[in-house]
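The chain that follows stands alone, in the form predicted alone, written as structure tokens.
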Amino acid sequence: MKQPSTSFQEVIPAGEAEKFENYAQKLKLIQRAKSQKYGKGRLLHRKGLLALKAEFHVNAGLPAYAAQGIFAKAAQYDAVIRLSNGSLDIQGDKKPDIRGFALKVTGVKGKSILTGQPTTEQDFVMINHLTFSSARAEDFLDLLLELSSGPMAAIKHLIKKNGFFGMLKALGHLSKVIGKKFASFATEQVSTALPIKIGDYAAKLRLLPQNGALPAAPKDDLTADLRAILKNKPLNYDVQLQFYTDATTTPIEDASVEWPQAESPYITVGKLVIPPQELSGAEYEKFAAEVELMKFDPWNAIQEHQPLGNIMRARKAAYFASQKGRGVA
């Protein structure tokens, strides 16, 4: 087992910000076309599944490398959750997809990484994977742009880039990522998949369910089980951090590498509690509509939790463009 280290570095090529801004402008056109079809909404994770109120608890007595930012001392914060499907399109839950778990912790104290001004929010944007589907943003964005024109355009792109057999390998990998079995938001772990600063250190954050064995959600409605459970029981998750140790074991810039738990084990730093709540009726629908208008953005963060790495830097441009596209920037 290796020790957490402060030696991490980002490697930012010249002209990267301009390149990502160019991608963002192309993504805006896709978002505009999808909004004409479905109504105004996000580029990715367009279909919101459920909005939830939660409590974010920070444990006392954390080791010094973890006790930074919002984890600096024992505390309890209010939080809001948006569950989603990852697709560009609004489609049935039976369709293979990435599942999203966006968490907004409120009432924090810190300075915004974007503006330097005081902020009371810290967002953690998570998916049901421990790694990202691509090593670098450019590969993901190029494929996304082609996919927006249809499957054949994506296949032609992959053949041109990787050759025929390379295309087959890439499609196999993509199929495994999108088609990963998903039982329930009550029992599946979710992760930022990408690193953020924890003060002077860097880590990935995950939520590990502590709800015991539960029946799987219906495949055609991935939140039906949550609606039933939360009528009278809470849902609980351990909040855990996995720390950067060195550039080879826990790379910052390659988002496709799973950080080995044998070398860098997760440590529990708190818990997320989703208390029993009413998930139907006029009051809930009003709350859900408010959540749909919210920004959930890894860059909506305090300075101690700056996002790190190539894909996080690409997200900075892409998320802002998407927020402008739906009029919430």
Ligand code: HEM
Contents of the next structure:
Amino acid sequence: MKQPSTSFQEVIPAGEAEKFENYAQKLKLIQRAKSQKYGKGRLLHRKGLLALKAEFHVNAGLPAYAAQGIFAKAAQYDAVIRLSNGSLDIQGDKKPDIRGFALKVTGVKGKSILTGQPTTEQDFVMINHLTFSSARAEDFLDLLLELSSGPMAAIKHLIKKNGFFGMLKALGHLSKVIGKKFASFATEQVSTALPIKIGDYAAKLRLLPQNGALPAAPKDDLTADLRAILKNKPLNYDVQLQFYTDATTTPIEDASVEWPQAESPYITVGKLVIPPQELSGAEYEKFAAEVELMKFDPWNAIQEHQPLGNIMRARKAAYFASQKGRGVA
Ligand code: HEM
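Structure of the form predicted in complex with the ligand (previous: the form predicted alone):
Then the entire complex follows, led off by the chain already shown.
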């Protein structure tokens, strides 16, 4: 086992910000086309599945390397959750997809990374994977742009880039990621997949369900089970951090590497509680509509939790463009 370290470094090539801004402008065109079909909405994770109210608890007595930013001292915060499917399209839950778990912790005290001004929000934007499908943002963005012109365009792009067998390998990997079995938001772990700063240190954050064994959600309605449980019982998750130890074991710039838990085990720093709540009726619909219009963004964060690495940097321009495209930024 290795120790958490402060020696992490981002490697930012010259001209990267302009490059990501160019991608964001191209993505806007896809978002516009999809919005003509479905109405205004997010570029990715367009289909919101459920909006929830929650409590975010920070444990007392954390080790010094973890007790930073919102984990500095024992506390309880109100939080909001948006569950989603990852696709560009609004489609049935049965379709293979990445599942999104966006968490906004409110009532926080800190300075915004983006503006340097006081902010009260800390977002953790998570998926049902411990890593990202591509090592580098450019690979994902090129494929996304091609995919929007249809599967054949994406296949041609992959052949051009990787050769025929490389294309097969890349497609196999992609279908494994998207096709990963997902039983339920009550029982599946979700993760930031990419690191953020924890003050002087860096870590990935995940939520580990503490709800015992439960039947899987119906495949065609991935939140039906949550609606049933939350009529009278809470859902609980451990909030855990997995720390950066060194550049080889826990790389910052390659998002496709799973950080080995034998070298860097997750430690529990708090819990997320989703209390029983009303999930139908006019009041819920109003709340859910408000949540659809919210911004969940890894860069909506306090300075102690700055997102790290190439994919996180690419997300900065992409999320802002998408928020502008749906009229909330
Ligand atoms: C280069 C890589 C990525 C790009 C370009 C990208 C782009 C986007 C965009 C444009 C949105 C819509 C933002 C909005 O309108 O508010 C979005 C939403 C989302 N993304 Fe990403 N993303 C990337 C990687 C990731 C990763 C690594 C994760 C999680 C580990 C993730 C999880 C999510 C989730 C959960 C949402 C929905 C947030 C919500 O409910 O509002 N994305 N993504």
